[in-house]
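We begin with a single chain expressed as structure tokens, specifically the form predicted on its own.
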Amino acid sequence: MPREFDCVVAGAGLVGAPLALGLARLGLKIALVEQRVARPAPSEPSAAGSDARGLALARSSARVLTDVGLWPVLAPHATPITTVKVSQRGHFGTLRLSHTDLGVEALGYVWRADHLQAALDAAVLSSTVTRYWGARVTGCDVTETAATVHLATTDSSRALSAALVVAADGVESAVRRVAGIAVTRHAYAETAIVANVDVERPAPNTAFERFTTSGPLALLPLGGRRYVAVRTADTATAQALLATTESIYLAELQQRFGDSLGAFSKLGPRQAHPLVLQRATKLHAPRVLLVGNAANTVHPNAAQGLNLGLRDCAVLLTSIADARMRGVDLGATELLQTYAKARAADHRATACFTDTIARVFALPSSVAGATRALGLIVVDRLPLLKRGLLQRLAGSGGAY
């Protein structure tokens, strides 16, 4: 069976999307299959919901953008964080980040997910790539020259055949499961509550993260008074937290995060997503790759799960373009073993990263506490610690 495209990229959302435009730069034949029913329309970014989450982008992931030409479109939604605030609940000491420590304009931006799928919806229908909206993955067959992934639609079905099939399709990926790859997982028997509020006296351009106990919370700014709050809590307690009123809520997060900012007000519509840490056993097979959440989930502190999908673009991006130069199939296992080698310690450190820290800070006892506390206190006094960790979080920290 000829070959119809170079890749298949399976899933068109904040990490697939950006792949396939990459991709499509090179000049390559590229399909993007979405489960999504609806085509989307192309629009400004403007044009998409009222009050969505907002996501934590570093300046990785923003140089991703840029390079496959989206930059322009989203700059003018972004807000830039230049400062980022770490404390502990009940104890001293706070860890201050500076974009002057790293002598960059940001350490970071956030955007609205629905903007910043809006913006990848249009660039995506605007562009070369062969979209298949509303199709999911049921098979894939594999040979030496090519491999064959089946769809299903609601009337329909078809085979697409290419050189490459990679998953972008999250962390129940069908492609994973139809190539046969496994999972080790960790349920934190945590939930991640997801809420838009305004401040009354918000700081410009800073983040938060207060730990406690009972699970992190965080602060991204929307800009003006609005900000994402991310509070982290056991399964138990953020369904009892679903279900209260809009009052208690704010209240709740008020008497958790202290009064710096003044008031909580005008939250938002609640979104609860259960924390795991999921990694694949292995990144590839015959013909396939894993990127984003099909390879790795990890848990929400410090925002690396985005940030590290996308840094998973920016490598096989590299590593296809090389291959193109010299004349290697995309397909190839030699293509396939560089970009698994090339990741997979990123992958340890940042799986590391958000997993220590999760259990670290969920220490009771007072001793850990104050323990806590000393930490970040010499890290805020250490100017090589904290570039250190001012690197990891703008995803250039290597593996430590």
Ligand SMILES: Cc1cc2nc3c(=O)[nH]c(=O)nc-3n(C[C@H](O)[C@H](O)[C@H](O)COP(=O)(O)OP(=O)(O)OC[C@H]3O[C@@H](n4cnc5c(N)ncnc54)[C@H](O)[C@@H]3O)c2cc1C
Contents of the next structure:
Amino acid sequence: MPREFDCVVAGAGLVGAPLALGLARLGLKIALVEQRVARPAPSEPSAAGSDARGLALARSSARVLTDVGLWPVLAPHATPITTVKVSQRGHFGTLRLSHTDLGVEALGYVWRADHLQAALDAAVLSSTVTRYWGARVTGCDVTETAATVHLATTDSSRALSAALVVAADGVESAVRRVAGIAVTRHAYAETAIVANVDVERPAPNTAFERFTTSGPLALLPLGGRRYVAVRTADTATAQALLATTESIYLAELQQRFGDSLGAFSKLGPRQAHPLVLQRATKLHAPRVLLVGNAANTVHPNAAQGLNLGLRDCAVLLTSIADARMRGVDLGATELLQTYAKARAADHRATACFTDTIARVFALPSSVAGATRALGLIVVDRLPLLKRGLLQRLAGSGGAY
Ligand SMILES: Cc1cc2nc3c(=O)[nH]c(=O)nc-3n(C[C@H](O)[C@H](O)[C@H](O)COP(=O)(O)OP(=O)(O)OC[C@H]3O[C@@H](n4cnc5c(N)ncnc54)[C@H](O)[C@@H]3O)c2cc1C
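Could I have the structure of this protein in the form predicted in complex with the ligand, to go alongside the form predicted on its own above?
Zooming out: every chain and molecule, the one shown earlier first.
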């Protein structure tokens, strides 16, 4: 049976959509399957159901988005980050990371997740990608010559055949499951609560990571006085925080952060995200590859997850362009193995980096607190260490 598509991408999320666009730009016939329907960007940050998370993306990720033609639509919504301040409540010692340490104009950019997704949806709609929106991947069969992906909508089902299936369908990936790829999973027993706030005295283009005895608090600039506050707490505390009134929640945030930015106000809706470290035990099965959260879901403490997924995208696009030039079948084991090999070290290092931060900053004793404070001071004073950390955060230490 002739193959309908070169590649089926399952999941049009923040990794699947740019990947599908990049593959279509290589001149390939691409199907993109997504269970939700495309939605326009909400006009109001607090619109019900909107994903108001601020996503901090490294320079390397901005480059991936540029390469797939998205920068012109995304640039107007980007808030550049030029400084990152890391501190610990109740201890001296601040680590200050600046764009001047790397000699670049910005360390990264912040986008609201819903703006980013809406821009990606719009770009997909005006591309050559064949869309199956409102369709769920339910199965996948593989023969020596093709993979067949089964989809179900509310009232019908159908099958798509392709040389390669890419699983970009997130942490609970159906493609990964039907391909028989297992995962290792560690639940942190922590929940991140995301909510936008106004601050009285904004520090332009500055992001803050403040570690406290009951979990980290990150503030990412959204432009003007608006910041996205990501408050991580153990599950029981998080439940209580989600149930409190707006004024109590704001007061609690303020107490954790301190008053260097003045008073917090105008709290947006609170969204809860339980945190896990989940890693696929392998990145490929016959004619199937994993990318993004389907491959690795990491703690958001260092804003690494989507950056890692976009580096998957970049490496896969390069491998496929190369395979195509050499006339290699896109589902060939050689290509699958090349991708998996190229991504292994970055996946391992990023999982280890975020997990180490999560564990080290969770240690409760005052000795641990003083040691962490010393660590921040040491990294702040040692240019080589600082540069290494900056390169990891800026994504330039990875394969891309
Ligand atoms: C609180 C929080 C803050 C974060 N902040 C940052 C940050 O600042 N920087 C950063 O780099 N990362 C951050 N991340 C991580 C980032 O959100 C993820 O890495 C990113 O969303 C992964 O994208 P993805 O496309 O792989 O998966 P997803 O975004 O989960 O997309 C998967 C897509 O697949 C679709 N899908 C699922 N199942 C099916 C199916 N069976 N059939 C069809 N479609 C399906 C879903 O509808 C969805 O659209 C954060 C995460 C959290 C929780």
